[in-house]
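In structure tokens, one chain follows: the form predicted on its own.
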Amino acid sequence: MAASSEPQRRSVIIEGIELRLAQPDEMPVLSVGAESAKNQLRACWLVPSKSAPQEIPLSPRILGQPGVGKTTLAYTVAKEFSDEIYIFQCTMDTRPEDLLVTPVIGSGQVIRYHASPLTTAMLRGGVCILDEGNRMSEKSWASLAPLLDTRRYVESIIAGIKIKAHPNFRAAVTMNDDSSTYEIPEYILSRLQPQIKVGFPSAEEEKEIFRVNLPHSDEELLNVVSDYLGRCHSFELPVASRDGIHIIRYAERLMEKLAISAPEAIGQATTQIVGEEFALYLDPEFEPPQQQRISLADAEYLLTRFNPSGRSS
């Protein structure tokens, strides 16, 4: 395996095939709170100094409602283990070649092979976060089976090569606690262990999340939306910190553009972002009748209805 001398186009040679490598990802904000989940992830990626030579890092799956910060949490911990973090967004259309190596026809009709973020992390000894893994089909997951056990390699049918993972390579998969596009096969779930669950943050953690993401926002707005999210959490509604950040950002713009009051702006922003049903919980006195309390599954349907573009972690 020989490294290219071109700094702007990183590449490696494997079995005579040149692979152009992906660039690592950067996230502007790190995770706040959730120390228990962070410590669990650290334990998964830690290789004890007295372990057997064949001991490898674990590849856990991180579970939680959309918007609770699973990807940010994984990225934050990953920065403690490597300078190179790669995030691969999984979708229902993800193919095995998307996960591993993609052929691209360049100038002169020459085929060039591009390594995915996952494959690049394998080769560079970085960390890869497979985001929303429960969106992928079994065919795509099957291509990763040997990587997720002690074999630690993948085989690219497209390039005709076997790629072995660097000893320092680590991986984690985030999954939303909602109806997935595909059922993940048991032989893959048995490799994605353990489960790490990320719940809604506490009131203080929620406010700190807002302060970190919205450092110039009015403290009153932060408090109002934080209290609103707390009420949503108490009724188990899937309204997360990310929704709160969107509400505050949009409310500030409405106040400036329309010259309306903060309560009006928050009410309009909440209605447009999470829907009228959930906006009712802005009222501290509001409490739905017992027979009208909705389940998490019904709540997910309502959010999908009002936000058809989808919600990621």
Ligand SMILES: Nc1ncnc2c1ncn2[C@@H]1O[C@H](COP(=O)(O)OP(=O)(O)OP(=O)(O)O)[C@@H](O)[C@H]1O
Given for the second form:
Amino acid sequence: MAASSEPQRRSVIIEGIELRLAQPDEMPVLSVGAESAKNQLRACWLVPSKSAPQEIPLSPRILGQPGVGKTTLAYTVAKEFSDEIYIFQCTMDTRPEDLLVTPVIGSGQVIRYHASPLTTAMLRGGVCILDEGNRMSEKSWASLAPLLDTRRYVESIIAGIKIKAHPNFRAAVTMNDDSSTYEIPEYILSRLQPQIKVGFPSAEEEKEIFRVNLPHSDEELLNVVSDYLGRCHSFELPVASRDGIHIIRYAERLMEKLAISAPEAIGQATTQIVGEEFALYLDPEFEPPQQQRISLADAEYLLTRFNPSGRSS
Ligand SMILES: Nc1ncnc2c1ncn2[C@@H]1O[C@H](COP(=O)(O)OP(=O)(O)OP(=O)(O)O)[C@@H](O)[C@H]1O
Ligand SMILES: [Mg+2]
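Could you drop in the structure for the form predicted together with this ligand? We only have the form predicted on its own so far.
Below is the entire complex, every chain and molecule, led by the chain shown above.
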């Protein structure tokens, strides 16, 4: 395997085929807090010094609600392991060749092969974050099965080559709790272990998240919105740090443009961003209606009470 060091158009040659490499990704903000999840990810990617040479880093699944900071956390820990981080955005349209190697017709009708961010990370010994992996089809996941076990290679049908991962290559997959486009097959899930859960931050962490993302915002505004998010977390509403950041950004603009007060701007911004139902929790005195507060135990009881077989229909 020969590598060219030209920064703009890096390429490698494998089995006589030239692969153009992708550029690494940069994220503007590093993750604060979530130390427990970060340490779990560090542990996955650590190769114990006393281990046998065949020991390989684990490829975990990072799970949590949308906007809690999964991608930011994975990127931040990945930076401790490598300068080159590649983020691959998985979608329902991602095809195996998008994940591995894509053919591109160049000038003079010559076919050039472009390595994906994942393949580039494998070749460079970087870290690849497969973002929102639950959106990708089984067919695409199947092409990664050998990479995610001790074989550590992929086969590009399009380029007709086998690509082996560099020993320093590491990977993690982030997945949303919300909607999965496809069911990920069990044989893939069993390779994406362990599961690392990212939950809602503490009140102090939330404030710090706002500060690093919005360094020029008014502290009082950050306090009001982080208190609001704390209330949302206590009721387990699907309102995450990303929503808080959007609320603050939009409220600031509304105050400037419409010359309205901070509470008015926060009210409007919250309604437009998380919806009227969740904006009600801006009022610290607000109590959700009783029927919305059925606990899991109550729900299970009701299900068996009205469906004695114990199965939901
Ligand atoms: N712990 C954190 N530290 C710093 N910023 C954070 C943190 N958590 C969330 N954020 C900010 O919130 C936004 C959403 O974070 P991120 O994209 O990492 O969430 P996610 O869980 O990956 O969301 P999705 O499930 O939609 O992919 C980003 O702007 C990020 O900067
Ligand atoms: Mg994400």
